[in-house]
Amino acid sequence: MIGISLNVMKTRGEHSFSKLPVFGARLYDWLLFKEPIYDGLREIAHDLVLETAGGNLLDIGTGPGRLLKEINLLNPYLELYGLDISASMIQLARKNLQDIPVNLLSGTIRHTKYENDFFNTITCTGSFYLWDYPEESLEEIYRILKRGHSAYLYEVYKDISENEYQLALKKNLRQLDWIRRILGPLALRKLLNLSYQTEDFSRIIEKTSFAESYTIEKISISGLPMWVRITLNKNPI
């Protein structure tokens, strides 16, 4: 029909994850809860605990809550919060974290009900690339982060060294069962295809209040050279 247009934004993945069934959440958790994949979560937890002296910590895209569990093992005095757009993931996280005091909510980081300057530390692992409104979401992180504190995003980047990645992947696959040997590389390739180029992270961040106070560092997690650690600092006035 002439004169009629649909103003529909193509989602990067938020819509799909918001509708994730319970079976999908359990399958994700099953894939994750296995060495050397799970080793990566321990690496991130250790890194975060070193950066967080005390107070509270928010994990965005917390999924089944495995990262929060590892953080609690390292520092049981931290007050933990988890946020995920998938109600199924939050349901599973409540089960996985039933013996840990934690505040879990289903929702998007684009709009939250947390108070201004509330969190000592904010983190996100492998979900930034799915945000449909990354600039607005980073502004919300800036709002709820305490002044003089930092957020840490651990994300896959697209412009990897393919040779280094393949060598590291082959080494990791030797430690997995045959099902994960098949599904793992497929999932990682899809993740890489959907992820940002390194320069895209800077382009997005520089449109936000973190523009003058961030760093991007290429790192390996679980031995895989496909990750960046993005540090976003909220400077004190």
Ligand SMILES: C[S@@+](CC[C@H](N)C(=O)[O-])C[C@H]1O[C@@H](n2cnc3c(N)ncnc32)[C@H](O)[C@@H]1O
Contents of the next structure:
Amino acid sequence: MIGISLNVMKTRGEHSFSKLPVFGARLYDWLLFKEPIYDGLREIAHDLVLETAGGNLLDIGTGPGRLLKEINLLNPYLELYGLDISASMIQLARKNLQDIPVNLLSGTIRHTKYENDFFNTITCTGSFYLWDYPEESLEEIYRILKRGHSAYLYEVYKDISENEYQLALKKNLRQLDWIRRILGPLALRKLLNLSYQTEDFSRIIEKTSFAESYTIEKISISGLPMWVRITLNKNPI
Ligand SMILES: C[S@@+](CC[C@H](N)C(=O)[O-])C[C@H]1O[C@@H](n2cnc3c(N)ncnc32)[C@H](O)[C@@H]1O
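Next, report the structure of the form predicted in complex with the named molecule; the form predicted on its own has already been given.
Starting with the chain above, the whole complex follows.
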């Protein structure tokens, strides 16, 4: 019993998602599938499509699959893959993506069944901060990424100045209904608390095969300045 509770306490968040009921996945989707929050995913989709000429693209922690849908609208020739530790999220993604060809799988990025050097592009949005084994998971990304290609992680960083983010959030919230105006700041506060400082991202990456070649850029998404885009390059031999 003690062993179990210690184990649960140690998790960064992936454990709760792996047990998420279908209702929880639907609620998550309902809350986020709304302008201007949803515009953020469109911005990320544009960014990714610019970086990806063709081939296989994997979205880790795809959740309800909305990013894959936007990518498909921009470039229907990409072969899309989505992975999520939550079976409920994958069930919902199947429903949301029923009109487009996509390969969806429930499981953790720590160990996957994808072949070596398989993906032209790998991405993840707001999922890395939840992974209990970040270094091992980055090694897995390294294994399944093609040489000469990159992975792009979009995450929030918790050392953003409180003033800067509150100001941007205020503007953003004006466009939302009352329920999202109440829940939005609470969810964002929790996200920031759970996430990493910018230097933590570097500390983790430095322990992996990506240590030789990576960048961390601070960016705004949907007018919110608390994001980083982490580019991890697998160099050609
Ligand atoms: C905050 S949600 C983000 C969902 C989606 N990317 C979005 O932007 O709306 C984080 C997602 O990451 C998934 N996840 C957490 N840990 C994971 C892991 N180790 N492997 C794969 N997916 C994971 C969760 O189940 C959840 O769906």
